[in-house]
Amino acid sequence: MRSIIIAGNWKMNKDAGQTSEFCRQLASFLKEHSHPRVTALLAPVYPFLAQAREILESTPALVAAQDVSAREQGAFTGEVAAFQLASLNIRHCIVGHSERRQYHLESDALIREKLIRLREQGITPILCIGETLAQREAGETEGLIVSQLEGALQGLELDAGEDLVIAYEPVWAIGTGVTATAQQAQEAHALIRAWLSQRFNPATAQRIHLLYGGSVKPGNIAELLSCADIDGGLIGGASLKIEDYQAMYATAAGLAGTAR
């Protein structure tokens, strides 16, 4: 039975002081409310990864990076390499987020290179995939999801499934306040798991965590987590407020003991 991941993607928000304060409050919360089958994960901006790790070190919470370079190292100003993340003991990293695809024109081939760099360092990628509103309305959702999976995972093998997390993020529901219905989200997640089962094997596919990443908030997370193939959320705006994050974690903890 898969556990639940409550992943906060802070994007370009919070300064050093705000990051520390949030992490301190989360550490205090987890001392009383930590659940063995719910993982708290935060992705601050690069400059504050180390301080977040230090504050949360004595807790079960994880710290992730929001991106990584496709290059190993060298003269690439402004880039951060996978080995540098590993040196901070960062064990997870988001790749292929729709904002990277949109604003930085990242291709599936580039994202695949980033996956390779992370895997070389033993860092678990959180691979983001998903369609735009125009693509959904044109009936292209299934084809696009499969294309993104094939492009990013081409030629790669998995150890057992624990070395990859996939986040389905319908682009039309990110930061808009619009959320895919639980049925729409589950359909996409079931498609992803079916593809993984064919590409790898059923046992591995069942171990891979699939997160939903489109305007998750305290008011809808219970319905989403009740779906058979949704194992948590990659959460943007609602993860910035400690009260909302704690509420979502508590909801996940309440559902973690039920059959999913």
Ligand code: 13P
Second form
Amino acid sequence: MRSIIIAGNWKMNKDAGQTSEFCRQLASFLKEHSHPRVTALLAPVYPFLAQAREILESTPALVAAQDVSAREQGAFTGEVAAFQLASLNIRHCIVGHSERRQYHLESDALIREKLIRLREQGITPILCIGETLAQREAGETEGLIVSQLEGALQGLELDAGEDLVIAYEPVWAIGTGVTATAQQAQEAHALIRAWLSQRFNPATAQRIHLLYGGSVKPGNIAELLSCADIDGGLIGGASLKIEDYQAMYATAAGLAGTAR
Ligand code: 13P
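For comparison with the form predicted on its own, kindly provide the form predicted in complex with the named molecule.
Now the complete complex, all chains and molecules, led by this one.
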């Protein structure tokens, strides 16, 4: 059975001191409450990745980047390359978040290039996909999910043991307080897993973690994690407060041993 990932996407929040403080609090929480089947993951902004990694070094928590350049190296001012993340021992990276697609006009083709750069460095991509409200209302959810998966993963194969995480984040649920119902989320996740099964193979589809993102909070995480194909959360706002993060981790730990 797949473990659960409680992933905090901090977006452009927290300064250096706040990042360290949260990481120290998380480290001491995990000393007592770490569960072997629940993975804590945090994605701070680039400049604080090293300090977060260092503070969490003695814990099982993972530190992820929020993005990566599609280029390998060189004259690309402001960009950060996959090899640079790897040199900090960063092993996970979010790609294709809807905010990147919306504000930076990232295409599936560009996201695919980023996936390739990450895999060259042995970094696990956390690929974000999801529809807008207009697309859902127009009945385009399934088609959009499939076209984002096809676009980002075109021509890519997954070797045995190589990892990929997919986060389904309906754009209308991000930062709005409106969460997809457990049924809506499970339907999308089942579709994604069925697509992965066809595109790769059933065993690969079964081992890939599918995270739900969009207004996940302590009050709704249990219901979401109870769904068969939801293997964790990619959490924005509610991951910024240590009390909420701990509460969500504890809920996941309570469910981790059950047949979700
Ligand atoms: P919120 O949890 O703030 O809705 O953000 C979700 C998200 O975009 C995580 O990547």
